[in-house]
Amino acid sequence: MQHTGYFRPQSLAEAQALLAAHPDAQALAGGQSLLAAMKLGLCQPTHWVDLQDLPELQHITRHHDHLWIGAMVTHEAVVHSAEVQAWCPLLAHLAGGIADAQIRHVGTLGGSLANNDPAACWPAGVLACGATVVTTQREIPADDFFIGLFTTALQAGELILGVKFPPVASGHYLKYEQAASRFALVGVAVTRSAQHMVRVAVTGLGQGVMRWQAAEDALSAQWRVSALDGLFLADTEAMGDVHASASYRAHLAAVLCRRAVAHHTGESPTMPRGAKPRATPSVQTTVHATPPGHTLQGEHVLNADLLQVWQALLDPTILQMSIPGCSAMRLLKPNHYQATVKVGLGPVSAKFETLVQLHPDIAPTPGSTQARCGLDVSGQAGALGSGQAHVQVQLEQIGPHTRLHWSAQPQLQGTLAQLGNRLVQASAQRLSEQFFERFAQALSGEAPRGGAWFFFYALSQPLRRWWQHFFRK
């Protein structure tokens, strides 16, 4: 059994030395989503570093243009701040409806934006504000700090100092909840500048906290409830389980936005009949993800021919090139591998066994302009359970490029499949992109370059299902 070690620093300065001493040590800002994390075995540091005794990061100061709330202050702070009430009413309302007396009390708002789960309160609040994250490096806007799934800006090693929120001239924040974990089903935050510019964040939906633009341009232009009528998300924004369905969870968003609205224009929030929806488009993927049992697809075209693709993809040396975080990959027999994998997503991750077989179907020849294979992917999380994917390539000759379709049909069996179907459609696109990015570098004779996911969690994307399925609360 593994040791955790403990550190409790007394300055910033003890705590990154300590961080920089022990490259697998993790940061420590509450624990209310690592700990629980811990538990599950998807987070296994080294040293644990706990921030709790910084006095760096434990101070709420109000500055001619903008309030300075600290990484390490407790969500129960925030609600008791005068400062924080006489700036910006709709961040003491926030942090106050977060999960209970005792989190709101151990919680802290740097640990929930560095954790980023996609239907917690704290990055919807931060987005509506267009605050600022500053950090042990550097300044990061809010629509730049929050990148997709428990998934942000931070670097390795960055700690979050704490966050300038501008001022607003009005704002507020409204939730569902999920009643036993009290995380938002859907939680929508309205803002209004001095200048009248509106900024609408919506958390809860499935991929992480998403401005709506539709919602905002109306409201700068109008500032009245009656300026959302008939205007919803798209299904296609949201997400489904067993809690609510994708449709449901898009239209709570627009129901709870017109109540935000209400709040500060004395309007009733009530939808008028016979509305007929305006959706706001969704935006276009090459990546459609939908629930376990269903089929996942997507396509990439690579700058390479098709024998030079088709030799890449059974080449072993050039998939572990493209997979960050493989620490053994090798070939058992002719198109059969074997690799360990250490998986990250955001603050937390899995190591996973994996076995692929390949099967070529449709070989390309000289001349030929399409071939087909197909792919067995198997993996193993312990004692959370396995996984199993049957996963179609088709690769398509297309001038000097190659055009890689795939889908893959992905199966859960035991702790794993008994998690829920939570966090189904997140980031697919962004990680599709990112390993391929990696795999055309690889095939133009590059060594791969920056954070992609591992190719089969790509292109196959069981595994990404698993992580999506087990990290709840």
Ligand SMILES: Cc1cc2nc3c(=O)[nH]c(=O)nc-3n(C[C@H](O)[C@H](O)[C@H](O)COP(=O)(O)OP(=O)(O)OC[C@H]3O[C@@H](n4cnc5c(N)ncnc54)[C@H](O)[C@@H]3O)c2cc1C
Contents of the next structure:
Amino acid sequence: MQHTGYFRPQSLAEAQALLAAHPDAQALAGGQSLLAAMKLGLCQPTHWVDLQDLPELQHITRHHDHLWIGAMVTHEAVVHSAEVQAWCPLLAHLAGGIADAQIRHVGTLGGSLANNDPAACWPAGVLACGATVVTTQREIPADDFFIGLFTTALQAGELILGVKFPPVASGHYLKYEQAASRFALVGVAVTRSAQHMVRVAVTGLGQGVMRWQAAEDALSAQWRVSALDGLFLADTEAMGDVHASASYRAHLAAVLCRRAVAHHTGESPTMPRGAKPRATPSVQTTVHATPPGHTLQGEHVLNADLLQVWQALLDPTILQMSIPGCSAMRLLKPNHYQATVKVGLGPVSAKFETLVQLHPDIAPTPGSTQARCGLDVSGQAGALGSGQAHVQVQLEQIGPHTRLHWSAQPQLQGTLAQLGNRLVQASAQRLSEQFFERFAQALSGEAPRGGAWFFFYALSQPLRRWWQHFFRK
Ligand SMILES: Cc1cc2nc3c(=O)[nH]c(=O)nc-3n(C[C@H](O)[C@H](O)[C@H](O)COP(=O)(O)OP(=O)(O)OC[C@H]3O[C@@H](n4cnc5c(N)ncnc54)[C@H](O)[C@@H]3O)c2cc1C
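Next block: the form predicted together with the ligand, after the form predicted alone:
All chains and molecules follow, beginning with the one already shown.
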């Protein structure tokens, strides 16, 4: 078993330097999620960088336009903070409902947000409050911070310092607990600003926290439970698992939202009999879910002609540059590559030994406007399992540009298969965008930012996103 080193920096600068010097190190807050993930063999950081001695992350302070809660503030400290109670009681109530006293005394706000568990309570509170996550590099509005399942906007080595909560006039958080862990089977946070704008954030649906736009619109127009009559989430907005079906989760979201509003208005939260369901499949998501086993696809217009794009696709240097995080790539024989890929998503990370085989099915000839390339990828991640993807890439010359259409069908085995479909769905869109951004940069002669990675990332949307995030954690 790999030995994990331990650092206990005494300043933020030291913590940042340690994370920069050890790319496979991970920040350690209370270890509530990180250590559990390690025990399950889901990640193997080379070092822990323990944040508990950093004074910048420990405080709760009230400012004229926001409440500051440091990243290392524990849930229990939030429960008992007079500042929090005065500024936004929703937050104290939310923190008080997390797990049990032992967990609350050790688990932290920053750890919860960085982890972005799809059933966690804090992401709902932070999103509903329209808060801002402050990191060592920037300020990230909550709407941009939560990307999807176990995925956030945090970059490698970027630490959360704390969260700025703006004032809210009223708000409430309610969850229906998963009996064993007290995580939210579904949780709903509702806030209303002094300007009567309402935000509704739902956690526990399966793909990470989301805003429920239709409920927000209805409640901003009329702050009454009755404004929600007939309003339900579409079942397709939720995912089912051993704990609850998708339709049950969607139903719970509507029930909890009504109860959270009733908490303030004093009305009955009961849905009137015979209320006609309104068509509102309008959860505002940051990711696009794709049913398991579904073919993933996407399209991109590249600023280069067909021949240039074709040559770039077959050029291992450009491909490696385009895929963030590829630590090594080796040519085995023409169009056959071996790559080492580190995949990181939330607490899960794995090193894949990957074989990639390119099939240049229809190569472009002078004057032709179309070309086609296939790609078979297979990766082995030790005890975590394995994955394969067949990817089709079609190129079409359109004026001076080239349209690239890709489709992929990934398959996973082992432990990865249990996480895989959800990870794939959560990751697909962003990985795709990131790869093609890098690929376009490489085509134009710029070096993509960050490390290099592998081609099949780019083209197998699920595995791509998957792998790219896996890298950076
Ligand atoms: C049995 C159990 C029940 C739970 N029930 C609930 C519940 O009901 N509701 C709920 O919301 N949560 C629940 N949790 C989650 C728990 O409360 C913690 O919030 C969560 O596990 C994060 O733990 P942590 O703060 O110790 O972070 P860690 O486990 O130390 O870290 C988690 C991740 O965040 C990263 N990280 C930590 N701090 C930072 C930072 N400042 N900047 C950047 N990255 C950082 C780490 O590198 C790691 O990847 C439960 C946990 C357990 C074990």
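For the two forms, the rigid core is made up of the largest set of C-alpha atoms that agree within 1.5 Å on superposition. Residue numbers count along the first chain shown, from 1. Note that the coordinates shown come from a computational prediction; the quantities given were computed from them, not determined experimentally.
Remark: with the core as the superposition reference, the CA shift of H105 between these two forms stays below 2 Å. Taking 2 Å as the criterion, V133 does not count as shifted between these two forms: its C-alpha moves by less than this amount when the rigid core is aligned. Superposed on the core, the two forms barely differ at P89: its CA moves less than 2 Å between these two forms.
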